[in-house]
2 protein chains.
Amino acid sequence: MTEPDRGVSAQAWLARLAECSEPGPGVTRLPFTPEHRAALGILTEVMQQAGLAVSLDAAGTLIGRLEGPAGAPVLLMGSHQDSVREGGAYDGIMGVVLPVLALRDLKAEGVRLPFAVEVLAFADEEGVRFPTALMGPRALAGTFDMAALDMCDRDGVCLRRAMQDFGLAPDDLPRLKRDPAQILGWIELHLEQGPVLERAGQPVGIVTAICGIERHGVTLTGKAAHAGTMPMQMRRDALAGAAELVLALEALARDTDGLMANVGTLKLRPGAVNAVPGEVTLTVELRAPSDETRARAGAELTRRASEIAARRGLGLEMTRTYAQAATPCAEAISAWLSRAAANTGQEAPHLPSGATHDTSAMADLCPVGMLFTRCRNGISHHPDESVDPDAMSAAIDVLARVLRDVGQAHEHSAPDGPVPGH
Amino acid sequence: MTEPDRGVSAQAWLARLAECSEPGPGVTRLPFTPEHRAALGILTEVMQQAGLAVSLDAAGTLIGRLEGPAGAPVLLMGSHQDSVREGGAYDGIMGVVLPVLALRDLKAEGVRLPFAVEVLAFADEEGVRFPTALMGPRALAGTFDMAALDMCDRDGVCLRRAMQDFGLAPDDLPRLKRDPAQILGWIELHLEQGPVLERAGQPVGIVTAICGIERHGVTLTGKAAHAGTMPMQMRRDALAGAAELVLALEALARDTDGLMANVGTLKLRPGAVNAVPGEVTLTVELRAPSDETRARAGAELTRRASEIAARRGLGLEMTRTYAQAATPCAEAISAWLSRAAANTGQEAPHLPSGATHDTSAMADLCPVGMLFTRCRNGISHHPDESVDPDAMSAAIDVLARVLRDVGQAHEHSAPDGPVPGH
């Protein structure tokens, strides 16, 4: 059952987090920065509090580790320090002391674990600051692009001296690869960012993917015309043709389980009051927790397209300028999560994330899975974002209850034995 | 028959005028400028060569008059001067020459009038230079607002001082004011600016009416939602509300007899790829050649926009923006064209014209009726505009057979009997 005090301490540590900001509304902690620093202090003593021995990874990624037995594997969770501009106090930052305050509880209960947990601090997710983002768990992955280390901030300095300034070794990034063997997994912890949980009456929800995301360029392009002098059945109104396209994408992606479609931007030309619209260029993005059903969905797309145009007589071009592979959590680790919150008393919906996370980059390591918490009136990257306490106690309480649980099945398993989530 | 010499000689007095522009692609001929006083030079030429009496009112309007019976009324012919910046050498200018060069052809077979005819070259129909137009047939209708004179152009020059400058004296413009017991009517020549004509495959048509305008701005509110976490049934998207809205007036004008309603412009907010739309602003115009009909169309489009965004969740707020009565043309003047047209041969068909003209300004002082002139691919306002000389050779043909006809009408009528087209 939820404990409001656990989410009460949570609260007390995220508002103290909070601080660590530039001025302004909201949070802005970029990385590799004062804020920064300051934030890692704060995560420091409250590892410290859990028992955890604290470090800091060339990537800038803060580790605080309970070690277990011996030659042990570990279980790998946290999230991201680091904020959007003007954003809230929760974003990335709640999943990092979260699981802290969960090791602190099993501390304070004299649970002893058969492997080791570490909670990492990734020192930027967001991308805000550099044109790129993730290092921390590609570090991890063997994934990350030694190149990105040659990217600059809009104030001219480079993410490679921005790592020096902060202390770090970036030349050893590629030592931080990990031995897949000796992990048993990831859990990260986040707010939803979306309303269904909050609908839903529930404090925890259980990631079942997060989603592909595909984005599209298209431009119709018909005739402008004087809007008095063109009659109706002559005219090509490429916002017409537009407009079913927008139509067209809505109803298949309500109609489509899992799958969502936007238009979010369109824009016109030559855009005056009394003139036909000659062209309108928009974007589409569709993101499916299964790339087969996106797949599907952008096939579907260029169909819709192309039979509008063709039946309107109006030009098409289409480029697709962006893929992300849908990122599928692993079964195992789901399953762990679903026993925690029901032992827990917690119904936990399963959900995808249609956000993209930390998750995505450490999947190419381990079997990943994520919990996520509600927020109010789905709100994220905002000053307004906010978790309630109950819902941070839930999530503390599953997260303990899955420690207790892998800890006890992994005592049981013959060493040798197979490795939950693998 | 059409006599493709006229229209070789009118091409060749238009090529003239439009050597009577600003610098830059097209023709650029402003109210009160140096090429203003270079067009009137052209015109007073071939008005001359007419046998016209030419004089300059205080409007700036350049008159050519063929004297009648003492006492006689007169009939009015005539269009704009000027052009839009970077225009067509025939939108207006073409309708000053062509009844001119109509007279001249008359004046070659020695036909004599019983009533006197009066070809106006106005300064200004386009309202490019200054905030206001149609000062030449406000005028002479007596509904000028003084007021106009004191807006300026961007150069901060006012109309006063310009057409002072141009030799005028503004302050004599009430006396322009004439008396509509002495006018016959006023014919228009001008072209389509539309395809009709040019798809029918006919060199003339007849304007029914002058379509009536109204403008509307719409905001629609739903609820700005990141795209991969507000699921799909859950969503307010302003733009697929507007889309309905867009399709909704297509669907009313295409099954409206003479409607015509247009989305020129579309703004959504905030416009981001992965942003659902929270917010679009668009304007919806209509325009009909019945009043009756714009006022239903109107009352079609509040009716549907407020279904749409009651269905939607979406807020509305709809303005009327602008609103224009329609001008219908006089029976008898469209009766005159169309029999002049059966004599030449033409089939002439009957259209609405859905642009403005000097046309909307003269009805306040006697009925009028247009003639339009088919163009090449419906272009005007653009350097591409033209019309070709068999085109305009047959409005001249129109125009001079009008003449004779109304002329051996109104001797046939006892001297104070009905006038036609009162």
The other form holds:
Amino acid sequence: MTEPDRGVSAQAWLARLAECSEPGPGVTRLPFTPEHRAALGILTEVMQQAGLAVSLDAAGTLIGRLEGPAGAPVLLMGSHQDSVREGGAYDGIMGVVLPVLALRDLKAEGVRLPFAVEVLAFADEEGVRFPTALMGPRALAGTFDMAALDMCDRDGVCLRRAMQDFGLAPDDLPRLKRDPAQILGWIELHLEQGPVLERAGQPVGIVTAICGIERHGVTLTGKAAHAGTMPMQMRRDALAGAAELVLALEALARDTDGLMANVGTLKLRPGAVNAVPGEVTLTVELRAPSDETRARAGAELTRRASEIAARRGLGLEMTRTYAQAATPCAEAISAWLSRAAANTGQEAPHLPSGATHDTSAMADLCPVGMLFTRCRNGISHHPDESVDPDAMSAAIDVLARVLRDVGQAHEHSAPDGPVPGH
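In place of the form predicted in complex with a further copy of the same chain, output the structure of the form predicted alone.
This part shows the chain on its own.
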């Protein structure tokens, strides 16, 4: 298949999958729903066209398997089928379709690989329907908490019941745990969800790490007062202190390589137009591809908040409410992706992922790597989300080349080092 045709084919499959959605703008496809079932039917069709044997595991993960020689290890690829509410047609699902199309190309060329390949379509990565996520990869890694089966959606339907109604056996989840010794690694393809690749004029990029995350709850307490009678120099304005902290956080992130920072919520009391705010509560989120960078930023944030509060005569309560370690991508798999991109004529910049992906959970099982495609205007989780056919075609080329290269490395003991997982 020629390069333009390959991208058009990908677009056609994704357009069909986008129709597997609740009514309304964009794509709304939640796990264990009729829309999920419809998407599985289309994914099964494209997988079978590529010569893959298709099955559904107890977590609702659709698996397309290209068998290898007896006893051969397996290379895992894929992403998730679900979306956010009124999301886009590419997030997650593109990372299932494009690896299948790469395998279809290799099949058409008569390429035989010395290992098995599985393309996985996980049921739930977004965590929109249930207050849990990443069940599919966590089940494979043996890290899924079975207590999550009792969590319910907004209609009162528990995860266990939803899975059973979908024809699954949730009590079998512990049996899904894979043996790491039999896995070469995991590669996830995903749209960037940001503007870096588009600005660089490149169709694909290599992910260095999934950023770690930490969140802080901050409360600054001053003294509420009448806004028309309390002199400015005598005020203990909690909002003014919060504003200074927000700007200090922005400056810290701009001055620290790789650090992203955000204040996403802010509440003030008493919340009257003519009252000096006496208390402000806000949330701070820090993300960085390096846990050391993130930890230093958290400590510096605490220092600056304390200094601002002391200077302004404010009380300060600050608590770290959440922490998630960064997930570095395996150097060997990133090197495979880089070589494959170069050999297909792509420069493929290296960049971190600020968003979390299935890869973060798969890292508990095996070495991981990620390939990004550019997306129009950096938009994602929105009906306007879009990846152009040329970028998808370039990604298919890179994935197909990786499969060839890994095959050669596996057969001939690659000179650049051992095969990941061995």
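Just so we're on the same page, rigid core means the largest C-alpha set that superposes within 1.5 Å between forms. No experiment lies behind these values; they were computed from the predicted model shown. Residue numbers count along the first chain shown, from 1.
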Examine residue 228 after superposing the rigid core and state whether its CA is displaced by 2 Å or more between the two forms. yes
